[in-house]
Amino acid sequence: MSESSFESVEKTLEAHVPEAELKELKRILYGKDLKKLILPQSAVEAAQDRDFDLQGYVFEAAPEQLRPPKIVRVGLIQNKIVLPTDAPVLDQITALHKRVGEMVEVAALCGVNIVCFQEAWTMPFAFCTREKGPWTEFAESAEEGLTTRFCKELAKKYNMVVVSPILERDEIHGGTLWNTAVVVSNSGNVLGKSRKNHIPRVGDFNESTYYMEGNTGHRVFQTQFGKIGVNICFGRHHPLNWFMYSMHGAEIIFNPSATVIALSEPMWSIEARNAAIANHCFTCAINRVGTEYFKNEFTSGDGKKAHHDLGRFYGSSYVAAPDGSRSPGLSRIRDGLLVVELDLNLNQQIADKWNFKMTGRYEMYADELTKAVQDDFKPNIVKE
């Protein structure tokens, strides 16, 4: 099977593993068996007509005597770019607005309360090229830009919180660029923004030539449907980054990303799931799909010849729960919408069971980290 035709791990397992063994294999790989979410036929048909993968699952919590269920539906959207990377900038943005807008319409049919798009969703992931033009022209105001105005319309029309990761142009501070997630409330107003905390310096992903580490800390947004954080892309490799969103009260942490097969695929299914377990919260990992071709060749700092693309983005977006279970992933090769119904009561139920935060010994780590960042730090090593 070629790389380009390998749809998903789940489909391969279902095609080749006997049914008697498949259930046990899925239990080991994915935790408890999730119910499939019954989606409206109109949504299913629309996804087929518009050629994208549509899946739905349910994470249940145990019934409680004093608290009613706290149900929220999240939608994760992964997609290819629509036009070639050398098409006019505004045409590329407009085409992506149209494509993703169609998918949000289906999310609304499915009753989604909070939708999150992939990292830098309005543009090619051109930061690997190390060229400034025309890529910096995709940058927009987080508060008043074309894309934020578009998302405000979606949010108000569908009564849906929209998490929109963009390349931000900060005009107040001299036109500085940031990798930013704009959070639009279901009222249609901008609730706030969260900037990418960790900037990769790994081969092509030397993104500090475009923007630097964010300065918004670990903001958590109180929405009508729950408290959410946005841990953008490379931040998923940093356990303390997830942890701090959780410490600020996030019940759901979104991780909009853009990452390719050769670089990170073996890590993908582990990191967000582990973060959900460690932090007693839900995590949502979103990755784009497709291969993006650039007119000018570039190298990757790996000794290989110059090339025109970064590699293939492998999609596989999924949701993980604090009890260690996770949803199947979306397609590795197709656009997709994953709709997942969560009962946020599960967060506290699992916290009460495992007590990771209660037993965290944060005062000990805070003391040792304070010492470790000092120039005169001496590791606590005992020698004979």
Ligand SMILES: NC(=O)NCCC(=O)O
Second form
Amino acid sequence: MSESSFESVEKTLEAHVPEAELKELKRILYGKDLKKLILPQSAVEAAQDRDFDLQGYVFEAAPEQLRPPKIVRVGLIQNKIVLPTDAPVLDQITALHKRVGEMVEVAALCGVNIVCFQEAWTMPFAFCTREKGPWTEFAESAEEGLTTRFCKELAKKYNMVVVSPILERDEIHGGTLWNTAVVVSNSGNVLGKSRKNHIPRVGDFNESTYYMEGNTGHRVFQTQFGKIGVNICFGRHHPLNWFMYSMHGAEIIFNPSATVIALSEPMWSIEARNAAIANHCFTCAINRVGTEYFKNEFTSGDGKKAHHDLGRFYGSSYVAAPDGSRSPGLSRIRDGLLVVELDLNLNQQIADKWNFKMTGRYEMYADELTKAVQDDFKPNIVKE
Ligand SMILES: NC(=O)NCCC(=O)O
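How about the form predicted together with the ligand, since we already have the form predicted on its own?
Below, the chain from earlier opens the complete complex, with every other chain and molecule after it.
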């Protein structure tokens, strides 16, 4: 079987492992065999007609005496680009709006309260090319751009918080480009924006050619459905980046991404899951699917022959919980919508059990980190 026809670990396990062993296998692999979310027939049929993977799961928490359950439904959307990368810019953007819009409509049928799209969802992941045009033309104002106006309509229509990661053009600062997640409240107003803190310099991910390291810190958005942070793509390799969103109170941290098989697939199932465990919160990892071809060949100074694509984006979007459990992943090859129902009370329940926040030695780390970034830092190494 080729890498392009291997749909998911879960499908293969379900096809080949006997029922009794499958249950135990899922417990070991995923922490528990999560309850499936019953989704409306209209949503299931629409997903079939529109040709995307639709899955739903429930993360439960124990009942408490003083606090009611804090239930929220989250939707993660992964997709291929719709038009070829040399189609006119506006046509590409409009086609993606249409495709993702029809997926959001299904999310609404499933009762989703907060939806998050993949990194730079309105464009091909053209940062590999290092060419400026036409790719910088995909950049838009976070507050007034075409895409934000589109998301405001979705948010209002479906009473849904929309997390929309775009390439941002910041006109009031000389047209600076940023890699930004715009958070639109379910009221239809822009709640704010959060910029990607870490820029990859690995393989074909030549993103420093395009945008700057974010300057919005680890901002957390208080929505009607819970406090959310957005740790964009490469930030997932940085445990302190996750940690700081959680320090600011994030109950759910989204990780909209764009990453390919050869580079990161072995890391994918570990990093967001570990962050959920370490920070007593939920994490949502989203990756695009498909292979995107660019007319002009490019190289990345790594000795490889010039090529026209980054390789295959492997989807596999999933949600991880503070107790170490996780949902199955969406397809590696198809567009998909993952709907999860979370009880946010689980965060405090697990915090009270494991006490990572309480036992963290933050003053000690802060003191040592402060010294470690000084020019005259002396590593604390004892030698004979
Ligand atoms: N978009 C992005 O930051 N990709 C880098 C590759 C990775 O982090 O796996």
